[in-house]
Each structure stands twice: as structure tokens, then as C-alpha cells.
Amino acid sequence: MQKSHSEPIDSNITSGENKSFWVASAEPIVFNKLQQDIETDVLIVGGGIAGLTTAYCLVKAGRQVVLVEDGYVGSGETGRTTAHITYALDDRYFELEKIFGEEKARLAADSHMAALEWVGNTIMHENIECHFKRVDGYLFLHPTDKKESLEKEYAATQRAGLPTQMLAQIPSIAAEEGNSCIQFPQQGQFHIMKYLKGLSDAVIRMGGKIYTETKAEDITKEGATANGFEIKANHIVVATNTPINDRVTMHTKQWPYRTYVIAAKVPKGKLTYSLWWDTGDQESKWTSAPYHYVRLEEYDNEFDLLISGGEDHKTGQADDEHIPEEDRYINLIEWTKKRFPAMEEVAYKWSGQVMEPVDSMAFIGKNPGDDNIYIITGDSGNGMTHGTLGGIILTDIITGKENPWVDFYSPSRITLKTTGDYLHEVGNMVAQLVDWITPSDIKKAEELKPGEGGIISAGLKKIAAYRDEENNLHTCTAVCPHLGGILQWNAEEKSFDCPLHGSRFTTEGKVINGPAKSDLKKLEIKQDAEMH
């Protein structure tokens, strides 16, 4: 399995110790750092698939594009991704009818199959080899759901003009025998890292500029600082899934989840390039029902990757359901080991963080509150396509051009009849701040081994402390910059985790994920005190 136990998170490559088959099988895509001082008409901050698809379509409506990202392209959330990409959301049609109505379900199912459709056009037309394959999507249902779920989410997508069926066995899978499945015919699939590469490549040929390495620090209706270099917009976009600027508030419109992946061998020809989801766990303590999701993806002359995903959380409270980050995986293997049996040797294994918002879907449009900043995020599991929205809905306000599906996305808007599940993620918000008077995880610092990290109480400090291999002590607050959450011990991806609102640091408290903007202050300790 593709796992290093010694090196500490490299955040230019990826956002967790464990490196995702796409990051694993692809050269980093790197760019220039930006040097000096640039004006330009649009700044795009983010390289990930919502930032490259902005920056694409912009550059070929002939706008003067620059995109800055802080470490390499992709390698945010977009490069942890399964590249799922579907017009099935991980959220029913029938639930979206509920909170919006019949005629906003279907603007949702036509804006995700036009996101499909763009994806495989630009494939197309740009030559990008990406792995891109048309395949069938099967949606089962999980063991605590009803099969009058199923029927009602079948009536929803006909309602909302999409070309299921409903079939009475579930294509390639064991262990489901006799239950069926919604078929979503025409789905699709990719190798994300080789499109963000093609889509880089063509913003480039086009006159674009992409700068990585590069931090965007101080984003105003201006433009930005990045590098201790000025540059100035006409436009701004924050592309980054979780935005980064202190006027916005749209944490407290979505929620941090982190998602788990296995990518294990399964002989050629065992199984048909497919994509299966369950309806998710209906028993489950969270608002978002966790839900298992399954690609095939090619591998070498041998074998394909059966990429099996899952076991979700809100992110930094694993322990919540005394199930540790380590042993996610243990249970996902178990889950898609039972269905499909013909997997053999798990090659990689990482995780994700997903943002939900309160409504099932993305926030695209003007920032509330500014005219000229504009946002993408609220991926709710999927990315592929919110993401290439976000391109094509930012680039029709931008330019001016109509667009059926601006105020269905926009940040502002308000959905009333989501106030039960808001209430309860509010809750669970507030409950983590009770973590400022529980007792730490560890009680001193000689209790860590080598690679091991935790939190320590010192008084009314909190502390985040990690040994690494070489069996040097790394300590800084375990207080989240954001917000002033305490932070959490990922012990699987190596990283702090606040279970506010996601910001994650490394072992040595660099800020790898936002909403926080800064890096976590250094502190000092005597190894040899007991901490209470």
C-alpha cells in the first residue's frame, strides 16, 4: 500500500500524508512562482477543477485571466477526489424537490447533465488523455433505507427529465442479490490530474497565467496580496472550496466531512467500468447520511483499481463514533470486499474532505455582500460537476451572458426549509467548544512515539504536539485561528483537524486547509512536565 510513515505532509503536492492514486500516478503539474507586482482583468484563486474550468472558460471568452495557487495544481481537494462524474447527486432528487420544489429539481438535474456534457466536450476538443470513459451509474440501496426510497427517487428523476430506469438486479455487484437499482445511463469517469493537466496546458496556449506557489493573502475588491507582491483585478474569484476571505461567512452554511478511499487491484475483465453509490445510512448521527460510492479506473496490463469510497464523518470528530480515522478503512475494505469479491491487494488508501452545505447545493455567484468577489464551494460530494459549474456559471455573470441557473446556486440565498437540519449541525458546532475544558487525548509529551501526535493540557493552554520519526518534538496551540476551535489528531493523514468549520495543519502547523488563513503559533513545553 502507498503509504510513507517518515515524510511530513508536502501541502505543494497534496493536502494529507496519504497521496491519492491520482497524485500518485501523475507528475506534479508546477508552474512559476508569481515574482512581482501584476494587474490583470480576472484573479482566480485555487488550481483546483473549479478554478481551472473558471480560468479556461474565461481565457477562450477572451478575458485576461490570472490563477494563483498555493501549492501545485490539483493539489487541494480536487487531486483527493474518486472523479465520479454524474448527474446522480449524493443527495436525492426527491429531498431536492422537498427544499426547492419540482421546477429547481430539474434546473439542478440539467445544470449537472450540461456539466457532464461540457466535461466530455472539452475532453474532446482539447485532446486531453485522461482516462475519460461514458459508463453506467447504479444507485442501490443501503441496508437501513426503504425500497419506497427508491421508487420515490426514481419518480423525482423522471419528474426532473433525467433517462433513468429502474432495473431488478444491480449490475457487477455480490451481496445484493435480488434488490434493485436506479440506472443513470451515460455517466462518466477520468483521471483527475491528467485533466487538470490538459485544462492548465490549453489556459496557457490560450494566454492565460497560472502561478504556483504562490498564496493569495488579503483578497479585497482590489485584488490581492501574493508572495509580498501586489496584484490587481477587476474581478476576484475564490475558487478554493473553502473560502478564504474573513467577510465571507459561508461557514455557517456548510459543513466540513472528511471521506475515505481505498483503490485496491481487481484482474481485467473481472468488472464492467461502472459506477455504483448506496442511498447512504440512514441510522447514522450525522445530518449528511454517509453513503458508499465505487469506480473502476485503469491500473496497468494486469489489473484495473476498484476506487471504493466512504465511511464519512464530520471531519475532526471521528471518535464521536469510537471510530477512529485508521479504522475507516478496515470497514471499507470489509464493505466492498463483500460486494465485490474479486479484489485482491489494496494498493492506495486516502481520504478527503468534503464541504456539505445546509441544501444540498454548491454556492456559485457574487460573494454576499461584494459586487466584484465572487465564490465556489459546497461541493457536497460532487465536485466534478459543481466544479465545472462553477466555471461556466461565473463565467456567464462576469461577462454579462444569461444563465438559467444563477440564482438557483447564488451564496445569498436563503432555504427556509432547511432549518431543522441547520439547527443540528449548529448544535453539533457548539458542542465541540466543550473540547476547551475536556481533558486532552495524552497528558505529556514523552507519552509519544515517533510519527505519533495529540493534544496536550498545560494549564488553560491547549496544545498540539508531535515526535516525528527522528524523535524531534514539534508543539504549537491546538487553538484553530479561525475560530478558536480546538483542534483534533488525525492520526491517519498525519494532520491537525478542527471540527468547527475543516481549517486542518501539519505535524509542524502550516495551515493546509482553510477557512483559517494563518499558521498555527508556535509554543514551547517541558517534555519531562505532566500536563492536566
Ligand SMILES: Cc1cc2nc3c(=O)[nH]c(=O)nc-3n(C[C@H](O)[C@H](O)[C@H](O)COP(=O)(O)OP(=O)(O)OC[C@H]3O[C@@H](n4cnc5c(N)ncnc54)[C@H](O)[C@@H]3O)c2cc1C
Given for the second form:
Amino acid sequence: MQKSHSEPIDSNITSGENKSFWVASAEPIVFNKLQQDIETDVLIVGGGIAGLTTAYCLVKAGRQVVLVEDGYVGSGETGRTTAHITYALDDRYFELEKIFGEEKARLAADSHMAALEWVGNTIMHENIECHFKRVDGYLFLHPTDKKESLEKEYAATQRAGLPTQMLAQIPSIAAEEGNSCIQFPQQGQFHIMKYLKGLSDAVIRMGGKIYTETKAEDITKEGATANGFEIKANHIVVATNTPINDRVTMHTKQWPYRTYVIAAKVPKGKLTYSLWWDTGDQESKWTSAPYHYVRLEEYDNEFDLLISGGEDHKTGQADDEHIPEEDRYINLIEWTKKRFPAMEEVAYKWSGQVMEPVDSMAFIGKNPGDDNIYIITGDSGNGMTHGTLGGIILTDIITGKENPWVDFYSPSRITLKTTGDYLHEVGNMVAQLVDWITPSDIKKAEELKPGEGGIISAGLKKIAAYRDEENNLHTCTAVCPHLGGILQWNAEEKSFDCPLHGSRFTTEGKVINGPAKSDLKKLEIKQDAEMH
Ligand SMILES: Cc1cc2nc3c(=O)[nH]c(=O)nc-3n(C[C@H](O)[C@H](O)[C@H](O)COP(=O)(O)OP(=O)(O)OC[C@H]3O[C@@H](n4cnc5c(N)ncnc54)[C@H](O)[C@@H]3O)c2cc1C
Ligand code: FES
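Output the form predicted in complex with the named molecule next; the form predicted alone has already been displayed.
Then the entire complex follows, led off by the chain already shown.
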């Protein structure tokens, strides 16, 4: 099954122009492409942490499993993570209590604690070399947040049964002198690509099959097609980060956000391995308050890497705050340097996309209206634990085992109260549709230098244009094939991003992220800005 060495491997397969440290520091995880019709008990679509954990759990439970991945294993958002493995959720426990009540907030805590333990035990059981460490995590106030929020959160974590403590100081951050924090003891961190390699090896060893560069299409209750071949299955798990089997239902329950990461060298021993998070900018225009998340990772004999993330915005809407994508890194470096002055040269930078669910918790279970099609989505900034829970919960559903979290994570759940403002997000979506009639960012394709892209208006048409390094112009429709959103140019990851539900396309119009299933339609232009 492992790809034969005679076939070329494109180590650039990832969902953006910038390579994460994880992808850059590990061999691509590549298998053969599907080249024949096939039958299986369970078909899993998507080779990120959610799909691969599901494959591992099911094959371990004795089920016949085929996993298909249209890139390589980990080439989606999993390869762009920062891999904090934690039950300190990125929405507060006191908010979860408001939405779901105390009992269910405890379910959230229990399930994430279990996911963290599951990861640790699996790494030990499978002997996976992935730099896994148990480290303490510290949640501290963003300057815009109130002291009472931290106290409220501490009380809520205690009610949820978590072994948290309030500390008078934030370890290792002198710039936050005098500020207290909540300590979450014994959380986890690892090198995600090395972890995925370990899980993939175990899946294959136990008899599962993985095909890469194999794109699933036409998903039905009978299975799917991929690379022109038929895959028949009794159960189909769609673990594509955002579901590609559903046109509308799930996409009104979650919103795409772009988030940024820098990784800077820091002399070994200067900082203790830990996780740090602030509570997020309470004055942000976005419903999900952008927060900072920081950790350390092994680098070489002299340095560790300080990996710092944040500066989020809704996908395709960076300019609404007048902070273009590239400036997000500048802000992130400034914020990190102030708090961790030992940091030196920035060695890596990358960004990725997270799906923020309307009520803060992931959607894991049967796809609404389907009996044998299952989804894992709405991972939020907690996809390491949510993805792991996806595997655990779906395996229990498929094998008919009781599981205490099935109803809580059900994609069909009805949530009466939500965090933030649901109407605010809907209003934002409607505002994006107005982009049909607003002036676009460039007037003519002639304005584009090699390596640049943009959206051009030509009469009533919108064109996604990109000029490659050889000066060839590529032009496609800028109308998203999902539900008609107007795409925006992402200069940092060199992609066309849809602000509505987060579909993304390469410079040549190939779909990278769903829910859109098809590529952008090519448009020919005779000369710059003259459209046909
Ligand atoms: C910058 C950043 C930092 C983050 N930090 C953290 C963190 O510290 N802790 C944490 O818990 N979470 C974090 N997250 C979130 C977490 O990384 C993600 O939620 C998680 O990796 C998503 O995993 P997934 O398996 O659902 O999706 P993906 O990894 O995106 O996997 C889905 C896969 O499906 C494939 N696919 C799509 N369509 C098809 C098709 N038609 N056929 C076949 N394959 C298909 C894609 O190629 C992709 O590989 C972060 C995310 C980002 C972007
Ligand atoms: S992703 Fe839904 S319209 Fe573009």
C-alpha cells in the first residue's frame, strides 16, 4: 500500500502556499492512489486527525476500513495546527453552562479529558515517536477582558470537575506581571505529522487500507466514487473538516475563521515547555473573540521553537479590519516578542482555517437525515481533542456500543441559546453577498505582477485572476460554486477564499477546501480585462 518510490512525491501538497513547521520537518505520508473498484464495510473520507483516528478505532474494533484522502495524510488543516491537546476549551466553560447547563458543561470537560488520555495511551501503546509531552497550560486575561471573567471561568471549571488552580502569576511571562491565571495541569502537545504517521502505520498493520491523492465524489448511502472508481460501503464517514456531502444544513451552524501562526527560535532551556492562552479580544468585531495560543516544540540542539498563534478573522474578510493577511504576522510577532523577549529569528509562518460552531461544540454523529453517513466537523480551535473524540464516538455508534457523549455532539442537536450572536454571523453572511455590487480590489489584470492575484470586475462578472511567476494569466469565475459567494484573494496563502462558508481554491481554481465540491469554471480573457 505504501507508495512505490518510482512514483513522484510532491512534498508541496498542503492547503496553502506557506508550509507549517510540521509539514516541513517530516516526510510526506503517502500511499498509493485508488486504481480499481473496491468494497468495504466502512469508507472514511479525509486523512486528517479526525479521519485517521476514526480509521484506527474502527480497524482496532475489527471492522474493515478504507480511508481515502485527496492530498496526502495530514495535508489539510491538521498539518497546519499548533497541536495543543487540551481540555481548556477555546470557548469558556461559564459560557457552555449558559448554553447547555452545568451537567452538559461537565460532559464537555469529561469528553475532552478522555480524548487527551486516549491520545497519551495510544502513543504509548503504539510506541509512536512524536515528541509527546504532558505540560501545564495557563489561561490569562486579554487586556480587554475583565478580571471577573477569569474568576467566573475558574469557578465553572471547578464545577465541571476539572483539576484547575488559580495562580497569582503567569509562569514565564514577565510582561504580564501582577496578572493571575488559571492553571490546567498535565495537558498535552506533540508533533502532529509524526503522530499521524504512527496512526497510519498502525491502521495498515491491523489491515486497514489508505489511499492518498484519491478524491471522493458523489457520496451516497451506497458509498462514493473516487478517481473514477466505485467504492461500495455499509457506512460512510465524512471527515473532510467541513462536510462535502451536505449543501446547506451544516453550513448554517458554523463559520470559517482564518488563524495565523509564527514559529521563532528560542535558546533551549530559556522557557519551560507549557501552553499559554489569553482569553481573547473582547472588543473584536468578530463573534469568536480572537485569542493568542503559544507553546514550545523541540527544534535542534541549540534551539526550541516558540510557536505562537492568533490574529484570527473571518475567512476572506481580513480587510474589514484594515489589517491585510500579511500584517497579521507582524502583529503576532510584536505580541509574542513583548511577552517572550527571549525569542529570536522567526523560522516559519503559516495560517489555516478553523470552523467555529454556533454553540461552541463540534458536530459528531449521523449526518442529519442520513442513517449510515456520519460527519465530524465544527472542530473550532480544539480539533486535536474534537477530532479524537470524532473517532471514539463514531466507532461506538457504528459498532453499537453505548457512549455518553452521542447526544451532546449530535449534528442534529437543537441549541436554544448560543454564544456570541447568531444573528450577527447571519448578518455578516448577508453582507458578503453585497460584494456583488461593491467595487472590487483591482481594475485590470494588467495591474497584477508575477505571483499576484486579485478579483476583477468586468460588467456583471467577477473574475478570480492570478499571474504566475512565468507571467501567464489564469482566470476563473470568482463566484463560489457552493452557494454563490464572491471569492476574496488571500495574498499570504495564495488562494481564493470564500467568505460565506470557507471554500478555498488554488490560484488556478482547483478546490482545496469544501463545502464546494467542484473547481472554479475557467474564463478566457482575450486581453486584460476583456472578458468572454
Ligand atoms: C493554525 C491552526 C492552529 C490550530 N491549533 C490547534 C491546537 O493547538 N489545538 C487543537 O486542538 N486544534 C487546533 N487547531 C484545529 C485543528 O488543527 C483542526 O481542527 C484539525 O486538525 C482538523 O482536523 P480534521 O481531520 O477535521 O480536518 P483536516 O485535517 O482538514 O482533514 C480533512 C482532510 O480531508 C481531505 N479531503 C477533503 N475533501 C476530500 C475529498 N473529497 N476526498 C478525499 N479527501 C478529502 C482534505 O484533503 C484533508 O486532508 C488549529 C487549527 C489551525 C488552522
Ligand atoms: S463556501 Fe458556501 S458560498 Fe462559498
